[in-house]
Every structure is written in structure tokens, then in C-alpha cells.
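What follows is a single chain, given as C-alpha cells, in the form predicted alone.
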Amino acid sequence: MSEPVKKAPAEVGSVTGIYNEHAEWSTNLGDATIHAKRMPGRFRTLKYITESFWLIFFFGAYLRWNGKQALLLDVNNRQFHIFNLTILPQDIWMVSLLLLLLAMTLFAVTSVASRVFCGYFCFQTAWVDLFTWIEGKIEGNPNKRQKLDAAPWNADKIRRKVFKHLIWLLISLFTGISFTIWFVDAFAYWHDLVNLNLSLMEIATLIAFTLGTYLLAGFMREQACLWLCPYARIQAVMADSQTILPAYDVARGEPRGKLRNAGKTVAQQGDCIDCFQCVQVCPTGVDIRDGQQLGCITCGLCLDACDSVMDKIGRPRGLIRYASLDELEGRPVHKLYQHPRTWVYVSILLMALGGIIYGLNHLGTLTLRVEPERQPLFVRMSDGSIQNKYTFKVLNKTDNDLSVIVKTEGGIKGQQLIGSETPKLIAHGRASSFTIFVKAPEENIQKEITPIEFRVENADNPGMAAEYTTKFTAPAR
């Protein structure tokens, strides 16, 4: 939150006699708040539309559906509902599956054009700009919020700090509430809140969420990206010359100089009049102009303040642009299916998002698993025919108990089933476990293992089933 400090490069023949190749990099160090500067542009545009996909996170919660929460991440109950599917912990490989998809998009992302997630739909990025949108309407322009933080305090300063910290605390309490209620019934969280009746847990995340929030977004800003987000030092490691990203054409803009005659540069002058809109338009203090630096977050509001003033100036805009090193240097610029890694990434993020379309497509909502007895094998009955003992584990994700039927399919000629005469009560949202018996006339077995599929469905609707295939095992022939 400090204004850039300048670095003067090492010369050579220092006692370390090595040359600071990175000496020209300014770093911030929170010595001051920025206020940068809002200026219309069509990446301002973009960056308002992908931040208001945040509104989900705030509104999300609420839908209902069939007169439940749409979308709630019950961890008490291990249970993941989402609309009418719920995910229970046995097909918790999906979430991984999920997991992975979203890190490998992230990574492909970044190897084609550098931090755009951080500049354009990071939380911290979307709460800071929404917090200084606030602070920009309660204390005016930037001009204006240096002269007031450097102001005495008085009764004007004070009303409009209050106001703005009030403003803040309100959001970040929203914040707090709108992530709890993800893993609760918003309707019931709210009620319990009304009436100061959360668990420890829940007072203890709204706490922690309604602070961070505050401090994060209010206080630290640009500085929790600088220092405290790891992502910022990770995609150093997969950004490269080919990487797309905000830029100074060097060859274009220097040597800089103010604007003369009547406005226009002369002969021997780049393009860069030396007037600092991309520094102050930029959240995080950086000059662009430095070269690619460890605080930009590649946000593009440089692009736009610059293309207005060449506009203004008569010049042709891009001298600010998203480009790859290898384009502004001029060597051979490669086109996206020549970049291996990006294309290694791809490939796990296509193999994921297969692996979770095929998940749900064979989710049902019964699971069964059939377990025969192995310590005996079967048992030989007083009437010669040979016995074998199953333990069934029925799984039931739907929301209401059921009543399913045991029936085989192939096996042996002549077997019963032993102890499917009634149907068994399933809770809803668990396994739950009975024995069934298969017995078989010993005349009719041909073989010492047999294959044999049990099949279990809702004795209300025949269509909701499942099946497993096991074996019938009996002496050796």
C-alpha cells in the first residue's frame, strides 16, 4: 500500500561484481495507502462483469428447491446436495476429480496469459475493488482521499471514516454469513442469528470471516496479494516468453517526453508522454513501464487509461498492451498449439471433466455392494442342498427412507432366497446392512463357482435399483 520504491541497478565492479539484473523493479511496502484512480475502458467493463459472478457466493445460498436448499455443502452430515443430486462420501473421488479440473484450468490459464485469474476474478481482487468503490463515493477522488487522510481530524473526517468503516463492517458481516450458510440451511441459520442462537462453530466462522474480510480487503488490499498470496509467487514458474500479458512497447514509447507543440510530440520522442495514468489506475502501484513485475496482476485498467490518452493525443493505442515478451522483442512469436505445456495441462483438465461427466451419469441414488461369507465358504444343509451367506450394504442418497426388495438374476436353477421375504427399511442419506441366504439344490450346481447378480429395488418405484455380481461358491465338482 506504499507508492513504488525506485531501486538504482548495481553498476558492475561493485564488490560483488555481478550486475542486479532485477535492480530496476520497484517493490511497495505498505508504507501508504493507494488510491487508484477509475477510469471507463473495456477492461474496467470486463473486470465489473467477471467480479459480479461473486453475487452467487452472496445470493447463491438461498435458491431452494423442492422446498429445500439447492445448494448446501453439509459437512456434518457428509452430504454434498446440489439441486436433486447428493454426493455422499463414497463418490467423494468427484470432488477431487473437480479439484483437480479447476487447478489444472487455473494453470493453463496462467501459461497462456499470466495472472488474469488474480486480476479479474479473485475474491480478494473483487472485495478490495468493491471497498474502494465505497471509499471512492463516501471520500471522492483520489485527490481528494490523500488530502483527507493527511487532514487534522475533525467532525467532517470523522463522519465520512465512520461512515466508510460502518459501510465495510456491514459487507464483511454479509461475507461472513454468505460462506456459513453454504454448509447450513440459510433459512435456519438466519433464524438461529435472529435469535443469537449459533453453535460455537458458526459464531466462530462468522468472526473469522467477518474480520478477514475487514482487514483483508479494507486494510491490507494490494499487500495480502504482494505477501501474502502464494499464487503470486506459483505463477512465476509458469509464465514464459510466450505468456500473454500486460506490456510496455519499449521501442514505441521511449525515449518519453511531455507533450509540445501544441500537443504533439516531437520527432525524436516515443509514443509515452510521461503521464502516469497507467500508475495511478493501478491497484497495486506498479509502473508498468518497468517491466513485468512481481505486483501486477495483469488487470489490463493500464491498457485502458493509456489507449484514452493516446486517443486524446492522436496517437495509436497498444502502446500498453497484452502481448508476449517474444512479440516485443520481435523473435518468432508461437502459436497456442506449439505450447506443450499448455496442452499437458489441457489434457488433465479434459481427462477430469470426463471422469465427473461419467460419475454423475452412473451416480443413481441406490448403491449396492454384495459381501459373501468367506469363513465358510457355504455350508451343507440336513437336506444336501448347499448354502451360502451374503451381507448386503444398500446406500440410499435420496432424502426419504425406502423400502427396497432383494431379487437374483441367473445363478443356479432351484435357488431360494432366504430372508428377502419382507422388504428391507433403507434410511435415507446411509448405508444400511442385512444378511440374505442363498440355498441350492446340490443336483443342479454344475460348477464350484457360480456367477449370481442380486438386484435391489424400491418396492414403491421398481425403477429406482441396483445390482451387484457375486458368486455362489459350492464343493469342488
Given for the second form:
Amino acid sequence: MSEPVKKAPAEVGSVTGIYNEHAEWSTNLGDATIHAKRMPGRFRTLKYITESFWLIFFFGAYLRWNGKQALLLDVNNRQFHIFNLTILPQDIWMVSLLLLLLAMTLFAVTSVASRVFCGYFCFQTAWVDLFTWIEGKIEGNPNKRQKLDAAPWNADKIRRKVFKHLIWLLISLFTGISFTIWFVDAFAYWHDLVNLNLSLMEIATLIAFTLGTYLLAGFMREQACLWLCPYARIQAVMADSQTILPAYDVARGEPRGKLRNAGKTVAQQGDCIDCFQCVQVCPTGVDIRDGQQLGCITCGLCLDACDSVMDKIGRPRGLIRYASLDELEGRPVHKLYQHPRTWVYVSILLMALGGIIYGLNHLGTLTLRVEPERQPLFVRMSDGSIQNKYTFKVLNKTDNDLSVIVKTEGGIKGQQLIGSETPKLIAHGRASSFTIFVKAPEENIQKEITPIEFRVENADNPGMAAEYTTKFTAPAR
Amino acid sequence: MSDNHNSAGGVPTTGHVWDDDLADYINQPPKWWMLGLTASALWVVIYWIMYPAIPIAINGTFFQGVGLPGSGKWTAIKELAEDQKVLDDVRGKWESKLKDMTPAAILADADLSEYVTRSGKVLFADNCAACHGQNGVGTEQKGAKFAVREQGLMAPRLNDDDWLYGGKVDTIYETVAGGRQGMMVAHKDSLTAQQIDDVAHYVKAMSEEGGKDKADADSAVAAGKKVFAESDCTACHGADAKGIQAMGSANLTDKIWRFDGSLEGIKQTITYGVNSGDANARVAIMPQWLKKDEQGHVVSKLDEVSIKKLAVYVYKFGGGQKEDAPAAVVAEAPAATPAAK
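What I would like now is the form predicted together with the partner chain, since the data block earlier showed the form predicted alone; can you produce it?
So here's everything in the complex, that chain up top.
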């Protein structure tokens, strides 16, 4: 790994400093596979807990609710089912707010504690962690793995490698299946899968996700974070000197040097004993002592490694710790609520959340649109009355077919509603259309255009209703 | 910037040098790229044969086209036919029912009536709208472009509730299938000019509010009423002047005018008649849309199913007459189904 970097303090951050540093930049291009060491510790445990969040991804789709899949993103039929809620394309604006909410949550968390998502929740991190754990079980510790990679092919190597890739592929396949069943009925999908009776789209999705998981978690690993991930590229703009992130305390650690004299450090020497444990546990292969950098996903594993070494040599923990740049450089440390950037993100987040809560509370069950006929706008009937024609479109968002009756509010005195004699059947989950005529005596018509409100209500439950205001057109007067 | 960091390093150049130090390398494109190019060129030839690209598609020869693997012998016409078959299959479940149903039965079936309205709209626009106007609004003929006998509607409005021959859906079907010819004799020889003028005043008054009472006040109307009762008007239009649908005579008491409803227009109609053979007579001819040969094969442009669709479509313009009771006022609307009698 890279040698410790010695920077002339005057050059750090200056333009010449950047060019002088250039020679020191080492770029991890994935030429050598990183075999990171696994060490127990606080952050390792935390990571296992947060990564188990993805069990929801694997098993959430099997949850049933009222005999149907509780969470189903039924793209084929253009409706999302979330327990009792059915979200139709008309409510899709909420998805944009949901995306905004997720983005702002990510931003706010990043501004407070940097790449928490990357280090603890990201599927790439989680799957790579699982894949390398399996690799460790089959091929041994990192040293053994490096030796095995370098060793010539023999029966043992072939056996271990084939076994490992087989397990990886099985997990990838299960990942592909688990992804697909969020979009189709989970049990029906398994039935079709076992009978090799999947649709083309289902097969394509399964293959794409199986291969994608296998390649990304098995081979791409940290290279996906470095060169593929868009968030890794933009996250730096959300962090500032108040953001806490795993950082090496340069003042305390430098000058670094080997541990000598049975646990006693030489005078003038910093706490860092240059043991490289922090580098060896790093899943992306960076040296945290070089400072915050693109490759660091802030997973905290180097904190565990360093703390365990500090315990052994009898020095206080926290040579590498969650700290802000302000703290490390001796500037006043602000409280969390004194961080304006976070407030901006949180306020946008709350607005998005408010919009979604409003939307979910106003989903409604019936939606009504009424289109007045445009040609002709009105018809004079044989008794001299004026008739208007209206096309009703009623969207039934409930899970049952409904009968609705049509009523009017306002309009012309003595108007007749034609076509509403019988309740209209509205099939569930889609918009039904029917025609209603309104006939009004001409002597009662005051204006060329009179507002008229239509109301459709469930014949069995008048509280379930929808209104729409449109116009009644008569000859110019 | 003058330092040349990228020396040619043994790569041959074209020999041209610009601006002292710019030279063209002769670098071969990468191998994968050249392979792709060659494969594309080969594919062009294969594709050219598989989808026959030259018009010598002779059955039994190679150039008939071998089609893509698994697709049989592909032609654009076949693909069109397959696409149309998909459409026909979708429509099939409705179309097969329509054949044996009466228009009234189709209208009563919500699903079918919705379906025929969609295709009825297209049929109407293609065949009917030229005279009856888009959506049946009628085509008004007005002004100097038209002769006096042509003034007024070219063909009846279809979205009001005034029907010369009846507005029930089965009657509309009969009208479309069999056609109609209006008939009103010319009265220029049987009535004097004064009588025609009087009766025209009376007919116009009947369509106005309280028109019949005007007979007491207005001498022309009173005289017209007398002429109407004593001459042959009632024979066709009925004693109450409400028309007789069996013979297609107009209801003279409502607000709807088949022809020009002005005093001049009414006089024109009475004087020269409708389809009476007179050069100045009004013309009112609905063509016969269903024609069959001796074997009973349909030879007309429209067949029975199309005309059924049109009948339902026209009925639903808004003026169609139910089999029995008229629409109820909504305030006291009994939610009863329209009883089929």
C-alpha cells in the first residue's frame, strides 16, 4: 500500500500544493482485488445491524394483506398497492415528492455525518460485504486468499473457486427473484418460475438482476463506488467543515513510527504506530491517514481497527474517529442546530413529507371529470327547451365495483337530468364513462353560460362522492 | 505547451507535417472495432436476402424471401394482416354478438352500446356527416348561395327529439337501412296565394308560445286556422297538426323546423311541396343504405351490423325515444329501470 504522505503544511490546499501532491496520488483501478480483513468492533456490529435492513427487500414481498400482496408495485396494471391503499397513475405526483423526500433525507444525513448511506445501507456495500464474507468462509483469511489467487490452478483451487462462484450466483439469482416479486404477485411468480413459465419481461429482469448482482458485488466491488456511482460524485458538495466523518487525527498521530521498546513510544513520536491495520480492513482499499478522499465510503471499519490497536498499546482510543474538520483543525465546533445547510435540507424534506401526507389523506375513492359536448354546445328540443350533453368519466379507486347515482347542484330552474334514471356501474380500478343530458326550459335560462355542479355518489354509501363543476350552455341572449 | 509529450514512438505517420510538429499517425482502429465493421457488412448482405430487398418475389424461388428465423416468410403485407387480425380478434367478442341482436337489445346492453358508439362515431363521420353534419348537428343552408327552396337545413338535425318517422332505435335502424323520401304535394294550384299566406301565418304561430290563442287576436292567423282545418292539411299533419309519424309528416306545433321556418320559407314549402316533382319543391331524400341482391347478399357499402351501430349512435345523440315512458324530472326521479314492454 501507499507510503505515508509527508506534506509541507504551507502547500496544503494551495494551488501549488495540489500539483505537488499529484505525484502522491495513488488511484485504485481495481488491478488487484482488495481482500479486506474483518475485525470485530462497534462499527462492524452496527454495520451488520444496518445491513440486515435488506432482509425486507428479500422477504417483504411475501407479506399478504386481505388475501393480496401487501406491497405490490403493479406496473403492468399501472397501480401500486400498499396495504389498503391503491395508488393509480393519477396520484403519481406523489412519487416525485417521494423521490424528493428520499434525496433530501440522503442530503441531510450527508451534511451531518457524511456518507452514512454508503457505509451502512447501500446495496453495493451490503452485497459486497455478504460476498466477501462468503469468500472468507470458503477461501480463508485475506492472506490465504491472496496466496490462492496467485497459486497455480489445482484441484483444491478449482473446487474452492467453483464453490464460491456457485454460492455467489445463487445469491444473485435470489436477489433477481426478490427484486421481480415486488412487481408481480410473489407466489404466482414462484409458481411460474418453478414451471419455467415466466414472461419475457420477467425472464429479462431476472437475468439482468442476477448477472448485475454477480458482476457488481463479485467483481466490480469498490470500483462501482469509485467510478460508477453518481452519489459518490455529488456527495462532496453536501459536506462541509462542520460535517463529521471518520478522520485521522493528524496532530495526535504524526510523526508516525514503529512501536519500539515494549509498549513505550519514542519521545517526539505520535500515536500512530504505522501498523496499517486501518488500511487492511478498508473495503475500498484507501488509507484514511491521507485525509478525506473519494474512495472512502465512511463505513467506520478503520475506527474499529485503530481502536483495537490503541487498546493494545495502551493509548486512548480515537486516533481515527468521527470528527469534523473544524474539530481537527482546532476551530470552534458548532452544535448540530447551528448548521444552516442541514436546516435547508430538512425544511425541503419536511415540505415533501407534508405533500405526501396531504396526498395520502386526499387520495379519495371516486374522481369525477365531466366534459360538456363541444359540438353542438346545445340542442333545441321540440318543446323549445335547451339540452346539453355531458360525458362523465368516473374513476373508481376502491377495490370493488360500485353503483353511482348522479345529482346536480345549481344550474337552471326546472332542469331535467336524462340518463341518470338507473345507477351507473363503475368498475373498480379504472375510469368508466357514460353520458348524461340536461334539459332546461328556455324561459328559465338567464345567461348564455350557467355554472352547474354535478355530483356522483355511491348508491350504497352517499358519503362516498365526487363533485365537478362545469357549465350549461344556451343560445346567446 | 510546446513540449511534445506524445512522441510518435515508432508509429508510422502519413508524412504530412503541419505547423512544424503536427503529424498524422497511421493507427489501425482497434481489432474489436474492425471485427464489428466486418460483421455489420456481412449482416447487410444476409438481411438484404432475408427480408427480400428486391422486388422479384416469385413463389418457389430463393428471392421469395426466406424471412427471419422463426418468423416464417416475412412480408410487410403479412405483418399488416397479422396486426389487423389482432384487432379483429379483440373486436370479435362484441362483433359476433351484434349480428343476431336488434338495435334495441344492443342499446340495452351497457357494454355493447358503449362499444358500438365508438365504431358508430367513425361510420357516422364517413357516411352521414356530409348531410347531417358532424355529431348530427345538421347543415344549415343560408344566404344568397342557395336557392329559396334550398334554404334551411340540408338534412334533419339528429340530436333533438323531433322525429319525422319516429325516434325509437329500431325505427332509426329502419330509416337508415330503407331510406326515406319526404312527400308533400304542391299547393300552388289548390290554394290561392292569400290562403297560402294565411295558413303560413297560422303554422308559424303554432310553433310559438301561446300560438294557438293568437288565432283570436290576429286575423291572418284566424284565417289560416280556417284554411288549415278545411283544406287537406289535416289529412297528413293530423287534426292537432302534430304530424303522423307513420307517413313522416312534420309536427307543426313544436319548435323544430325541418325546412326554413321563416314566413317566406313556410310559404315556399306549402306552395311547391316536398319532393313533389315541381322544380321549386324542397328535396328531402334519405338514401337507402342497405341493399341486397337476389341471393340476399349485401351489396351496399354498409351492412346490417354497421347500420345497427349507426342507429344506436344516432339514438344516443340525445333525442332518442325510449320504448315507453319519457325521462322523469330528477327531483322526483324514481330509480326504476326503464321497463321493457
